[in-house]
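There is one chain below, alone, in structure tokens, taken in the form predicted alone.
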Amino acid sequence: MKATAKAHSNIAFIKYWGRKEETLRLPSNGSISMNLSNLFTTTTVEFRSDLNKDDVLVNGEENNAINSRISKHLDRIRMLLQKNIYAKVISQNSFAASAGLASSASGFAALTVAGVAAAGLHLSEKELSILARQGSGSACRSIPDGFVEWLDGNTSEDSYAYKLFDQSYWDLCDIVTVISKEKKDVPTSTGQQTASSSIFFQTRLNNIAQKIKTCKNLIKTKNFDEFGKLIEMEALELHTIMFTSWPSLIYLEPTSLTVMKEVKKLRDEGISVYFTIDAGPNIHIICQAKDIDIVQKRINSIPEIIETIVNQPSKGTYLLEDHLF
């Protein structure tokens, strides 16, 4: 049987760095996350009885690492099926991979719900999502609709990410701003494992439960600019965990910082307007629907930047009709 999903990166407004168990990619922390409509996967998935080994073709290239990586996550839906049989996998991004857009998490999420369907198994959405994790953390907030909550649990079926609101709930716009499209130096899976070595670790779990509430009411509440202060402060948070960690963790560019300020900018003249930054170099510049235009444009301005990319709240990871072969 064939299967084809599409499935939406995320953006975390609070964010998920560090982990509890390695394995099962249990989060030291919860978090909150908007799925984003123009940046997503789709993926192609058909468990074949001629195949030897798993046939897989991700964005028209073989990589190995990221091969061996969906293998092992087809692993889990063959242990589900308690049958050996490969697959043969074509995945598309509609956006640079491994660059701090969180591709793994679409790519993960995309994998997932096209597996489980193309082997003919009927899980649950808190299922999906479970499962989901096990392949890429993030994952897991990219099975649900809108804006989503991701709990981190103390066992794998407790850490499971669920819908706060659905995605025509509050017209937030993220605009995100490609500085780079290479491939970042240290993977996140890789830097998530210092986290517990910056010294403000410990002092941000401390904090991060009355974050959690605080950040979800204000969405409830449609709270614009408290909201915004508020991620764009957990979005500095993170990154000064990161650059305490050792091996440090640097994955700001000069340009970044350009964006930043410019941001700041544009408050001082008037337009509510906040970023926040995920594991990478480009920034996601969150605004009301009414301001895009301008702030758009302000951005685009600055000639370092390779393009920007308007994103507004979309659904989470569905099946299409249409596959890649």
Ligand code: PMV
The other form holds:
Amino acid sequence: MKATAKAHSNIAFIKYWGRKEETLRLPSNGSISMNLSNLFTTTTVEFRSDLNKDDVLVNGEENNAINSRISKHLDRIRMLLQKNIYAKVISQNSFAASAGLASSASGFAALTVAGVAAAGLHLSEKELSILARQGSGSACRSIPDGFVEWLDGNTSEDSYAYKLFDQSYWDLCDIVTVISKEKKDVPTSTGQQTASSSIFFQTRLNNIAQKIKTCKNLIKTKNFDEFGKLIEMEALELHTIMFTSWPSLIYLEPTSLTVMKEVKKLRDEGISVYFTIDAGPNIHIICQAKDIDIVQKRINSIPEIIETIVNQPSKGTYLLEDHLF
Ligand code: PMV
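Given the form predicted alone, corresponding form predicted together with the named molecule:
Okay, now the whole complex, with that chain kicking things off.
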């Protein structure tokens, strides 16, 4: 059977950085995110008895570095199916992969949902999230709709994401400023392994449970300015840990700092706008729907910006009727 799924990438407000268990991808701490309407992956999977290996095409490229991780993830589905049958996979991103726009989150979420459906299996949302997590940690947060919490858990069964609020709950926007489309030198999978070498890592873990509680409460009460302050400080904390890990990780580019300073300037002018950043140079600008035009115009006036992508909160991962092959 053939199945196609569409998954949206997500932006973490409280970040996943560091793992307490490598193989199962159990994170050192829980995290909170929002799915993004305009950053998505569409994937078609078909298990076929005429294949003698997986036939994978990602963004039109046959020998993608991600292919072995895709086959490993298909192995997890084959284990559930208890059948050794290879698959044809075609996957297409709406954006540049591996530039810190969480292509692995939407990629592995789409692969999980399409793969499970193509295998004729029926899993709950929680089971899909657990399975997606093993392909790429942040992918588990792209399975449920809207605003999501990923529980760190101590076993595989305990570490999954669930919906806090659906996509229509709060009209937040994430204006992604694309500063570079280059593939990053250090993939997040490698960075996750060195997080604990930062002297600030333990301090982060000591405070994280309270921070998650506060973040959830600020979303619940829609307290935008306190929420914005919290998530901006969280992004700066993440990059402080990256700077002070060994080998140090410097994902930011000079233009990233220009954008960060412009956001602060807008704030000084009375506009409620904040930033967050993942493992890459691109800055995610978080504002309320009413301020999009003014913020976008200002950011687009920075000459080094390649493009801006406006995102609303979005659904999680779902099956489509139309296939890519
Ligand atoms: O799921 P990964 O290994 O791509 O890690 C994602 C890491 C961050 O984007 C920096 C933070 C997060 O929680 O998404």
